[in-house]
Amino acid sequence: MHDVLIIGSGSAGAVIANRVSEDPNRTVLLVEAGPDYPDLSETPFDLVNSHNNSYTDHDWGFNYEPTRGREAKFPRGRVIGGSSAVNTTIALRGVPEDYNEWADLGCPDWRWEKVLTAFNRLERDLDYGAESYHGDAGPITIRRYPHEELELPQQAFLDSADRLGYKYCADANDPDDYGAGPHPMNKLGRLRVSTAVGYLAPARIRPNLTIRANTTVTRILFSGCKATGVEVQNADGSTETLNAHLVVLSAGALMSPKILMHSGIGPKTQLESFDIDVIGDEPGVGQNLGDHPALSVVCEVNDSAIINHDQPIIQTILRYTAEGSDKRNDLQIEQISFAGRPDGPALFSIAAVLEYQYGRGELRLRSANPSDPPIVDNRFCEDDRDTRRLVACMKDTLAFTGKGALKDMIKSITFPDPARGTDDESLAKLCRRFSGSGYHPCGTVKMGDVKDPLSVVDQYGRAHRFDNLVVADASIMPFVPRANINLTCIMIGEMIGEWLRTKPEHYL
């Protein structure tokens, strides 16, 4: 019997394991479905290589439907460190308004001035650590590429942004700034500074922390409305029960609602359709799925020598506000250094990304079998407010191909086909048909006021209607922040990890 059992060792779970195990009098068990590499010197190259994502070797193998009738791969990390161990290492925070809106939705302890403390605590910012809105001693090292380290397409992107009249932004994590500049990234050279590296590596020496890899949680166990532990499937196929005084679910925005539903917590009609015994009717589980819809302009270049698939895939960003929008910095444009296959035409792309999303998708069970992947239905651009702003972003992105250094590099635009039109109506059709995920799923176990019928947990991650059960990961976000969400997930781990460590009586 452990004091705290944490399901999932990703961007939030690994952080919580570190923070709670700082108390030597509490035993902590961290359970992870994927493998563990406790010796960092033996970490596989795909996990080290921050120049590109790891897509297959440590992946769950999920698919999703970004728009109706279209299915695509949805990479998610299945390894100690979770998706923080396989991602692009973009270290953005979002804007203060994101967290103030969370607070206004029944989560007052998530106001910007409060989460800022956690953001500062998690980071070691090598460029701006002395600023009051940054940290210089945290577990996650962050830096920005200086101009001389940028790939040629990335340098050209900043030149074109300047020619198009966008202001320069030296620090995209300055809470008041916007514009084009280098991405803050949690990487050192090629090394991806994941939560496995930053948080778990120094915590492994603690005798009260146990890490169990290759152990898949199939369901949470209850006595009445009280969580008592989990049922797991081991690598050899055997089933085992692990008991704990407190269960913390940190399996991510896709797996956390799935585990809850297999445990009997979720929309009653859906659970009954699979003959799953209903522990509690929670209509919000799997609903409210948020993300960042995106679409790219793909270009063939004149000189194939500037495209190198072994160099960083992304280094720069433009953050700005759509015309007429009251949501600051609700659009992003990002230069992607290479696209397509290494043995194919020499391509790069420029991504148009919608950062403030109004529309919502949902996640559903595929069957009663916990081994079956979920159905992920994002429904991008079904809300006209999203379509209009993504169309505007696409038009702004296309403008990059006709100005400055980027224009000089481009041989032709291969998508979207200019001959098929770039007017609003034509681009809207493309957005509704071809928008894809920024791979930032969240919101599927929403936190908020207990009176909100779609709210599943309170602002501290505590299940509204169940005891000894906490959810702490991207799934509890009320909506997606205006940023790649890895840093926000780590911040969630810091916030709830500290509450669990310093106020354990509030969770039992």
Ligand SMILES: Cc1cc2nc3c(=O)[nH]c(=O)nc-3n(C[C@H](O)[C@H](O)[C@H](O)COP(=O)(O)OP(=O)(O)OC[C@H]3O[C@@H](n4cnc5c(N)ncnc54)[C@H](O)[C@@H]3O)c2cc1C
The other form holds:
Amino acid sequence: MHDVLIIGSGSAGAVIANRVSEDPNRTVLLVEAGPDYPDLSETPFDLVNSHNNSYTDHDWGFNYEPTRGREAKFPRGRVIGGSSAVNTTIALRGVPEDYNEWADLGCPDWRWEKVLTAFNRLERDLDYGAESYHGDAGPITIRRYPHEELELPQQAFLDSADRLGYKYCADANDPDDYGAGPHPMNKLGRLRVSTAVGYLAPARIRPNLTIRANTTVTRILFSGCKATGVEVQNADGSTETLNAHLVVLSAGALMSPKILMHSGIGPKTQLESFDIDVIGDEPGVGQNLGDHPALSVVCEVNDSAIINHDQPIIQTILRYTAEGSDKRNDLQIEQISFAGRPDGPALFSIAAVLEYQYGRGELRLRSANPSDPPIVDNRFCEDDRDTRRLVACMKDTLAFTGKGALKDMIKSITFPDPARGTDDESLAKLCRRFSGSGYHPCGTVKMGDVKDPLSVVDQYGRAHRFDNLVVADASIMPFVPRANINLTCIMIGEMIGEWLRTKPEHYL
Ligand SMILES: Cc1cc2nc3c(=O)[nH]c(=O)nc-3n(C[C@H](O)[C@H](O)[C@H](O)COP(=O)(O)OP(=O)(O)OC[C@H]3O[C@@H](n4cnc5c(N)ncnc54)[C@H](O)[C@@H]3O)c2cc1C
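To test you: the structure above is the form predicted on its own. What is the structure of the form predicted in complex with this ligand?
All chains and molecules follow, beginning with the one already shown.
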């Protein structure tokens, strides 16, 4: 029997495993469905190589429906380190208003001044570590590419941004700033500094931490309303029960709600339709799915020598506010260094991304079989407030193709087809049909006030209506912050990991 059993070793789960096992008197069992690579020198190249995402070798193979009737792949890391081990290594924080809005929704301990402590603790910022809003001693190393290390399309993006009148922003994580500049990134050269590298590598020598890889949790077990452990499936197909005093669910925004539903916690009618015994009717499980809808402008370049599929896929960002919007920094534009296939035409793209989302999607079970993937409907751009601002962002993105160094590089725009029109109505149709995920699903096990019918856990991650059960990952975010969410997931691991370490009595 372990003191704490953590399901999933991703951006949040690996951090919690580290923080809780700092107490030598508490035993921690970290259960991960994917493989482990304890010897870093034997880590496969796709996990080391942060110049591009790893999409297949360590992936769950899920699909989703971004807009009605259209299906696409939805990558999620299945490996020690979770999605932090396969991602693009953009290390951006939300704006302070995001966390203050969370606080106003029944989570006062997530106010900006409080989460800032955790953001500072998690990072070693090599450029701005001395600033009061940064850290210089944390497990995740963060750095920005200096101008001379930027690939040509990335340099050109900043030149065009300047010509279009956007101000330069040296540190996109300065809480008050905005503009175009280098992305803060958790990579060193090619090396991806995942939570497996930053948090688990130094902790795995602790005798009170056990890491059990290739072990898939099928459901959480309960005695009445109290979690007592989990049922797992091993790689050889055998099943087993693992007991613990406290279960922490950190399987990510797609798997955490799914595991809860297979355990009998979720919308009653849905569970009953699959003959799953209902332990608790929780209408919020799987609802409130948030993300960042995005659409790209794809361009063929004049000189194919500019495009190299082995260069860093991204290095720069523009954070800014839509005209008339009261949500600061609600839009992003990013230069993607290459697009398409290496053996195809020489392409790059410029991504328009909506950062403050009003619409919500939904995740449901496909069947009663825990091995079946979930059904994920994002329903992007069904809320006109989202469509309107993504259209504005697309127009601003198209402007980059007509100004400065980017204009000089571009031979033609291949998407959206200029012949089909770039007026508001044409672009709105495109957004409603083709916008896709920024790969930031969240919100499906919402934290908040117990009076909110959709909230499942309180602000400390504790299940409202079940004992000895904590949820801590992207799924608890009340809504998506205005930034790529990996750093916020690590921050969630830091916040809840520290509470678990310092106030264990609050959790049992
Ligand atoms: C391709 C890609 C690129 C991205 N790029 C960026 C980026 O550049 N910057 C950024 O900020 N964000 C990025 N993201 C998003 C970000 O990485 C994720 O939102 C974040 O890592 C999610 O953290 P998490 O802890 O919620 O879940 P995860 O990190 O996904 O961790 C969940 C873990 O639980 C395990 N698990 C799931 N189910 C079970 C089960 N039944 N039993 C046992 N284990 C289980 C999984 O294998 C996984 O290890 C990207 C995501 C992807 C996929």
